[in-house]
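So this first bit is one chain, no partners, the form predicted alone, shown in structure tokens.
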Amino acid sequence: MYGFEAMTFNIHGGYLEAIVRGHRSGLLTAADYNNLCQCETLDDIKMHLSATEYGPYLQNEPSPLYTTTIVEKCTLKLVDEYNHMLTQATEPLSTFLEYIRYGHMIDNVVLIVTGTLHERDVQELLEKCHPLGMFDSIASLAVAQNMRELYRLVLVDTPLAPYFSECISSEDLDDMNIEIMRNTLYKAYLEDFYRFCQKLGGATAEIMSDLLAFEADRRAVNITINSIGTELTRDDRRKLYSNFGLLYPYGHEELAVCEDIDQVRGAMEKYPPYQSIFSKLTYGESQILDKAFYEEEVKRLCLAFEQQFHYAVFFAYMRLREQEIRNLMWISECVAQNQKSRVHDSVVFIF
């Protein structure tokens, strides 16, 4: 399972996956959500979280609470673990970590161009932006009007720029092509990552291919769902699935001519892995859709944490404290909105 990793591995890696390891053992638990969920103000959340590692970050925050305010301060925590671990990282580890902000970057560059395009404010859509993914020259992507432009005035010195030469066009950007863009760098992204991890080999590539294939496969999913009823032409459905996952190459031949959920259903039930999240669903039925791959995802990050010597505990705490975000995130709308009878809907439990 392990070949030689188990000789060689804590030599550099050894104190950050310790440390990844304890930051695991301060993820909020089934009692911990159990307590937020009977919540009845944002002050009585602030309170409950006062008891756990995100307590030091909202110590000093004022009444009234905002749930903004909540996301921004938790977020603050993942990040300052996350610079902590990659000032300390040494090759391959700190391209690794490099690796996981990629994803970040990405929503940002999209985020910025969509907002600028709907006339909003660059500097309230820099507030927006998640502080992993923020880079030098982000603020000039607002002056590009087309693929070539963005690319040539900012993207060209980030590292995006090798995942840009599949969407590089001279049309003017509208919310489709925003769309579209998006998702060919997701997937030019997530090859290149399988592709480095497989290089590294070991224990690594091996819990990686899994999680990162999950990823690819949901993605598709998404994609189809998200184009049933829309211009996009079966070939350029078929252009933006990710070329690894469970579901390549013949599932991605079938999700492409599928027109509505229930073939997509018809798809994926084939596939032993995907029928437990595509049982849950009635027929016609999608929004339950994204917490059952929330779910399945959290299951197989937790088993990641099962072997040692190895990248891949990394990354599965990263997701694992941002699906933690999600879930905090959610309960404070539900509590700041008054609609406790929907604070179940969306959390999904870590342990």
Given for the second form:
Amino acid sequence: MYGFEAMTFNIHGGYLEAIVRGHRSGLLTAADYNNLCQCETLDDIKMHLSATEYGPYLQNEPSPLYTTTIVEKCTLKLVDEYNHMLTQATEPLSTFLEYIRYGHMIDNVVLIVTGTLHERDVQELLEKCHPLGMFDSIASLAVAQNMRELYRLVLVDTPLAPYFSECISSEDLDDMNIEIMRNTLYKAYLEDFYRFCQKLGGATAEIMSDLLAFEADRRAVNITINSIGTELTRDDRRKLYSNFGLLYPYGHEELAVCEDIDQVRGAMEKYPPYQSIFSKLTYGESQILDKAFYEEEVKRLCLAFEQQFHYAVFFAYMRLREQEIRNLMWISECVAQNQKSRVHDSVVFIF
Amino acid sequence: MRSSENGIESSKEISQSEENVINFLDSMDTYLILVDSLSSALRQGWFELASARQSMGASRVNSALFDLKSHHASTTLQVDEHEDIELPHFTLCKWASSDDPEKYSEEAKFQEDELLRNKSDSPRPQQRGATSHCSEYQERSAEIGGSPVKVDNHAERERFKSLSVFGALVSPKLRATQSSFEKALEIVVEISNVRSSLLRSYDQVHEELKNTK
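Requested next: the structure of the form predicted together with its partner chain (the form predicted alone having been shown above).
Let's see the whole complex now, leading with the same chain.
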């Protein structure tokens, strides 16, 4: 029953909740970002990061430094923290933490399949995969010719197997089918994660429902905007939307028929939580929509730490770190391209 | 009488040399403007690419996804060296069908012949605005023929196809990146043509200077 977690949570989850709250205090602050935004070179960024928790990961990197190197090392830190928490976790927290990886596994599967379709070397593709999404048989994905083989040869033994039931077909893999597969898998994953959190109940269910509903709604908007002017039909577009969230089902019906960004705005402005996001856009503009969504997400993730004795803090921490890594990638790119005046276009402050 | 004829001839020579110098300076001005435009277009393109990576994620926008299967180039460069025109002329043929490139490249060649005839009659523009690429002239001839939508749809389809290496549903930022690099390619071709004209003007001025010495 909600409200009685305080009596039993700390038995199995107290240590890891303390760990994750400690990690949260290591997130970069606005002062850190201001210093980073004033850097002239990537070596300056490395020097500033050496005073943060990223220091040990970057200190041995030789010059010249590249943006991808900074991102790779920062991601390594996130992976180390995640693995530490996963190895210490007991059920059901360990399953909850595994769910956080599945999104990256889907991205990796699509990367390998797409790269193989384009006749790229498997080793090269494996190097580009996200470390959180790796699994043992991932290299075997390169031999599959269609989704049925993909499932039968490789994915049947992975946690993604249940998500394939909606997209198994014998059609050969091409760019559109792969895209539909990506979004169908992610939809199934989000719905499964949502059901799992509902089963956990309590504060975890309440907070995670809000976070996952926001994720589902954001995906629906991105799918709509990215599919404008493409060959994706309205029915196919509607099938890619998740079956939960604030926009489900009436918002989805409106989004499915949108033909431009202004119609998307018209559909979204009827929902008060998203009115503030779309009010920041001028008519016909979608450039700052991503930043607006990230800012809203960060606000919700930070609020998850206001309550104790639930698992949503783990999800929130992982997402906040990923946002931080995106910020560092953006700042590094702006510095490398000598575009420092544009650095605040996409940096989202966490604190 | 003879002295006045000599005077008229020398004044014609002077005006011809002044015209050559002015042509040279005009070409130089156009060249510098285009180089600056190219730098801006490339800078904008790289920035938009970083923005697209930020939006879509590094796993969706990276060089490991480029297509290594052999396929026809959707954009080609034609070099025309006609006998009656001294300078080589470069033409960009954009978005030829990757399925049937010969069909569209033949149409592009026909349009380019018309372009050459038009260019030889009209003065060279000062600013970049007469980028010679086949798709624009295809659109103009299509307008005369009454089917602009068909040509635009074809170009859009080819654009979508070339971006599909990153996935079928890409962010508008990635499409903006494509437009910026497309514009940069047009400017590169225009620079080549202007440089060719610039070098000819330089040779003429140089020769006149040698003759006057």
